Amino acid sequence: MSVVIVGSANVDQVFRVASIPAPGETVLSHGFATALGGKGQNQAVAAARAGAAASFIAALGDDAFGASVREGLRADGIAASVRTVDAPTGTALIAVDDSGENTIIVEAGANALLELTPDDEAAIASADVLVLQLEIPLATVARAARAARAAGTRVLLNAAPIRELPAELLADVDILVVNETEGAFLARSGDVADLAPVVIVTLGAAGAVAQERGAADVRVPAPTVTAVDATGAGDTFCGALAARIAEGAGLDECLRFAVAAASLSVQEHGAVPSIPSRSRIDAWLAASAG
């Protein structure tokens, strides 16, 4: 049961506002704090609060925000295979107004250097599953998969923030992770079930749709809950996700995990401090089914 995550490490500047601010606008804030964030973070921290071995693979500065993420790291038991750059650890600034939506603005740091070493290789090849996204360099993303590939460990990739893809990436990729906007751009005029042998669609409120090759689609409507924060709701879908996928569950329960791992993040503040923990996910799925 064992996930490797390759990616991004970030520490969040959150700036609660009445409402995201137009172009050339000022609004105050009424609320600030600093959390720890990161696509690749988030998702580590999801995997391991959801029960699974997760290893994390990152680069950092030497910088008083790369000793918190490291800290933070040993907090959840996460393996960390992080390397000290000379660059400053990444940052992103980010407005959550008063219904929960938000803007981010992001300075990669040192996660614009993250290279993979051998070690890092031979993890992700004894390794369940390998999560990636796309706030590391691309040719990282690409060798972290052809990695995995050859080792037969099982590729989940989260093409977010998006951006064009190589074919030859998309080959190495088991399960695809999109929003529908991010779907729609990776399609063009074709068909996002294409793109990998599966590919979940996730739909914010409405929940998240699984299309798999040769079977019938498997979608999981989204309780409804009162959000307040949707910041790292997708990535703590991705990290639950690859725990589940890792344990051997089934496609339609792996994306009703994820789905109630998000929506109890979304009614909590922050990326990493509202990821729920395995046993608040299980408890959530039980009442619901009750």
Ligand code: RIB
The other form holds:
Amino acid sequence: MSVVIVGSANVDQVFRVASIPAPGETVLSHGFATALGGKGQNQAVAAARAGAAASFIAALGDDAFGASVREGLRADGIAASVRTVDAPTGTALIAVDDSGENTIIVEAGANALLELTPDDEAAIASADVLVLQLEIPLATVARAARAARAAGTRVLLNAAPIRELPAELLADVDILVVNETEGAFLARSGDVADLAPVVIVTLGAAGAVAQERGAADVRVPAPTVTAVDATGAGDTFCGALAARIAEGAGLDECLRFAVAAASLSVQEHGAVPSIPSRSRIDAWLAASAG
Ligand code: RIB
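Same protein, different state: after the form predicted alone, show the form predicted in complex with the named molecule.
Full complex below, order starting with the chain above.
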């Protein structure tokens, strides 16, 4: 039941606005908050809160933001293999509008200097599932995936933010999670289902669909909820999914669990602050089944 996450850690600067400003426009915010975030950290917290023994490999600066990330990881019981590098901790500037939609600008900072050590590769090799995203160097993502593949650790790649991926990296991926835009970009004119043995496309308010080679598609609709902030919902989905995959649950069950976790997260503000615990997800699933 162990999940290793290799990825980014940011501190998010979140502005709440009536509507996302258009180019050249200035708008006044009606709320501001600082929250822990970064796709890697969000996924690590989501996996840990969903019940996995989670460890997180990341790079931070020697600064106050780095200290708050370390403190947050401790609070969530996440085993951190976090190195301090010569760059500021990653930050993100996020505008969230009144419908819960966002735009995000990431300054990678320390995340751009994340490299793997032989100890990291050993940790990856002894885990059940490796989770990766794309806010760190592609060479680090590829090296982690290769180490996992060699050891039989399952590789879950969340291809966000959108970027080109080398075929050799995709060949090491067992489960690819994309949104519709990322899927269309990576598949080009081909079929997104051909990109990995299991491809999961997240559909926002419509839920998610999983396409596994040789099996029927699994589609899980999302419940109707009042969304206040979609920031980190995709990361919550991936971390919760990885936790259930590590437990050996079937794809259908994993998908239902991940959709429930993401649906809970959009009802709260912030990335890490909105990630639900295992008991909340289980209670939500039980209530929807009844
Ligand atoms: O996916 C949401 C995350 O994207 C935010 O927490 C922000 O830090 C960026 O990495």
